[in-house]
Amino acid sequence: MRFDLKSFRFTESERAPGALAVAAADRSLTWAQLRDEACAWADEARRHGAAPDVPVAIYGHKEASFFVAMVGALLIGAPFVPVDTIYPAERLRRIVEIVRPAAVYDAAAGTFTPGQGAQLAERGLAYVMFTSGSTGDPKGVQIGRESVGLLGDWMLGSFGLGEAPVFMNQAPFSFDLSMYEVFATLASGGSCVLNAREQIAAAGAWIPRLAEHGVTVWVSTPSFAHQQLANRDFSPAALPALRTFLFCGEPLPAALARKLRQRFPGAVILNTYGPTEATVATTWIEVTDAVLAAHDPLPVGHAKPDSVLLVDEGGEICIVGDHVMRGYLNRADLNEAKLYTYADGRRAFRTGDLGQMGEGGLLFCRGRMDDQIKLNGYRIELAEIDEALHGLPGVEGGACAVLRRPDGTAVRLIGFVAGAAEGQAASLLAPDALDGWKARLARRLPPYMVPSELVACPSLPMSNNHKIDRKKLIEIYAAIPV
């Protein structure tokens, strides 16, 4: 049994209905159970106003019911809006305010909270994924049902994942990287092993759990895999079925790829690239020993089938294809700036990433054109953190800067606030300063967006074009006595 991503219905296949579909943090589901629970969920959701093109928000972490709800929404034709519990209540409230769903489904409690039930202007969407917004507001990326069908076709046709792959799912469902596992599991009739944060933290039991379910495909950011190298059980001996590493969300360092080649010599390493607006990813390349010998930094690969990659005169990467989003929800201004129609009539997206096209259409990504960054796979607009810092009590302004490794990879977020006395040297503030700055930010921002340290300055340095000079902020931080 599997879930067809063209008809959006369960269909028979060589995979038996009794085979494992989902191993969640709380319980497991066979394919027959997934079908029955998804159909029952869809019936209940309809009673709460869910309908084609009327979205449903799903709130939770790694419960089996979260997966069930996503599939149930696909059965209805109601775009699902995934929101992980990593987000504070204020973030969920604002997302609900923007999307106006029929209901909010709490996956842990199994309950629906009624919403406004507004029908979206865009028809035939599969999901709406909210990302960090430059105005301090999250923005909704609208992904069509045709796009997830193409995603499934690409993964099964090009990645060499084998029959009935078993995916390691670790990224929150509100992070589009996780859609790799969701839609490839559905399309293939394979299995998805959901891993809660608490399970991952208990490494002694977590790796054996992956082995017990026979995980064949590891999906994560490079940073997450790098963290596991310190664990001796992260090895072929402990994970004998693991045969593919699938990376996305941030640059894959060549040094990490070499370490993984040494640790898992029989595994395939796939490097992929693409923004949320292009349905998870657009390029791919197998990182072989030959690729490692020829390139450092590594390329992000070639264009997926039925898509076009361009690097314009300004060096910006542009993506063309039916996997490009239908636009940002209620953001005509952004749509006008970021979307255009290609010569063949298909949607095209200006990524804001700088790129270089090599021989044979091999793409290299060279960083961002703006202040949007990726940290541990999460895409973050620094301006959203700036807004939160500005709202702290007693400050005159706030800005965030990024500490980076020599290769440009983001390591940590450092916050800066203006308000120290003139002539006073910049200094680090304790977490309880400014009426508890760290706790205050945590009520407004998800944990991965809360700066690890906060620096008080007499004023914030400005560049010649009257923007915050983030490079000078890092210089200020570096000059603070240890």
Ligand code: AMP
Given for the second form:
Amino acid sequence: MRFDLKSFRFTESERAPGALAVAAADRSLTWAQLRDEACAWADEARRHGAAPDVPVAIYGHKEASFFVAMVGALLIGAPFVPVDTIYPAERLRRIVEIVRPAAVYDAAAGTFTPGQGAQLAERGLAYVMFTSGSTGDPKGVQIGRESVGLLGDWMLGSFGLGEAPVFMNQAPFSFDLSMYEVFATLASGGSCVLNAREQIAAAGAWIPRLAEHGVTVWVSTPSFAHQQLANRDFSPAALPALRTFLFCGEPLPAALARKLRQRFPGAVILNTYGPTEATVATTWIEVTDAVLAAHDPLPVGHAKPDSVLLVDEGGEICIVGDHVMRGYLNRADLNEAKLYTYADGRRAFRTGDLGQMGEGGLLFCRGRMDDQIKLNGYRIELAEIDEALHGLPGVEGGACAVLRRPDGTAVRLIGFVAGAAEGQAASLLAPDALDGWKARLARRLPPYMVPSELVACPSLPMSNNHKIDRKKLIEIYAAIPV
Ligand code: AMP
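What about the form predicted in complex with adenosine monophosphate, after the form predicted alone?
Let us now look at the entire complex, which starts with that chain.
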């Protein structure tokens, strides 16, 4: 059985209905069970007001019911809004305020909390994915049903994943990387092995679990795979069925690709690139020994079929195609700045990434034009953290800066607050009023956005254009006596 991403219906029901569809953190589902549960979920969600173009928020972490709910929403035509438990309650509340869904479905409890149920202006969306926003608020990326159909076609047509692939899913469902496994599993009739944070942390049991399910495709950020290299079980002997590494979300360091080639000589490594706003990814390249010999840093590859890639005169990568989002939800200002109509009439998105087009349309990413960063694969707008720091009690201004390795990889966030007495040196000793600052920030921000240290200074350095001078912040940090 599989799920068709054009009609959004289960199809080929007679083909292996007893095959594994989802091995979740809590329980497993065959394809027949997935179909039955998704239909039952859709009936219940309808009773709670879910309808075509009326969204439903789904809250949880790697439960089978989370997967069921996403498929149920696709059956109804209700855009789903995935929110992982990594987000604090305040962020879920804000997302609900922006989306006004029919209900919030709690995947762990199996319950619906009623919402306002407003119909979205955009019709025919598959999902709305929230990413960090530079105004201090998360922003909702609206992805159309046509876009996920194209994603499925591309993955099955170009990635060489074989019949009924078995995906290792680890990224939270609120991170669009995870939509790779969701939609490719559905389109192919394969299986998806969901891994909760606690399962991954129990390394001794985790890899055997992947092996038991016969994982064939590893999907993660490069950072996540890098962390696994320290685990000796992360090997072809322990994972004999694994034949593809599918990476996206941040630069793939050539050194990591080389180590993986050594450890898994029989596996194919795919580097893919693209923002959430263009439905998971837009370019791909197989990182062979020849590619490794020719390039460091590695290219991000060629445009997927039906997509046009441009690097404009300012060096910015622009993406054209029906896989480009329909816009940020209720953010006409951002849509005006980031979207335009290309010469062929299709949607085009200005990524904010600097690029260089090599021979034959081979694209290289050369960093960002703005203050968006990736930390362990998570997408972060520094301005969102600035806002949260500014919201701490007694603080006159807040800003954060990023510590990086020599190769540019972000490794740590440092927070800065203004308000220390004039003439006083910057210090890591936060004033009493800021006691418990981490816990306060964690009420608003996910853990990966909470800085590891806080520096109190009399004022925050500004650059000539009246923006926070983040380079100066790093200098202030480096000068603090130990
Ligand atoms: P996200 O929306 O979380 O997928 O983040 C998208 C951003 O991550 C892109 O705009 C790039 O800045 C960066 N990115 C994603 N994939 C790659 C890659 N393969 N190489 C370099 N940067 C990447």
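Heads up, when I say rigid core I mean the largest set of C-alphas that superpose within 1.5 Å between the two forms. Numbering follows the first chain given and starts at 1. Source: prediction; values computed, not measured.
Participant: Core-aligned, is the CA shift for Glu14 between these two forms 2 angstroms or more?
Facilitator: Passes the 2 Å threshold, so yes.
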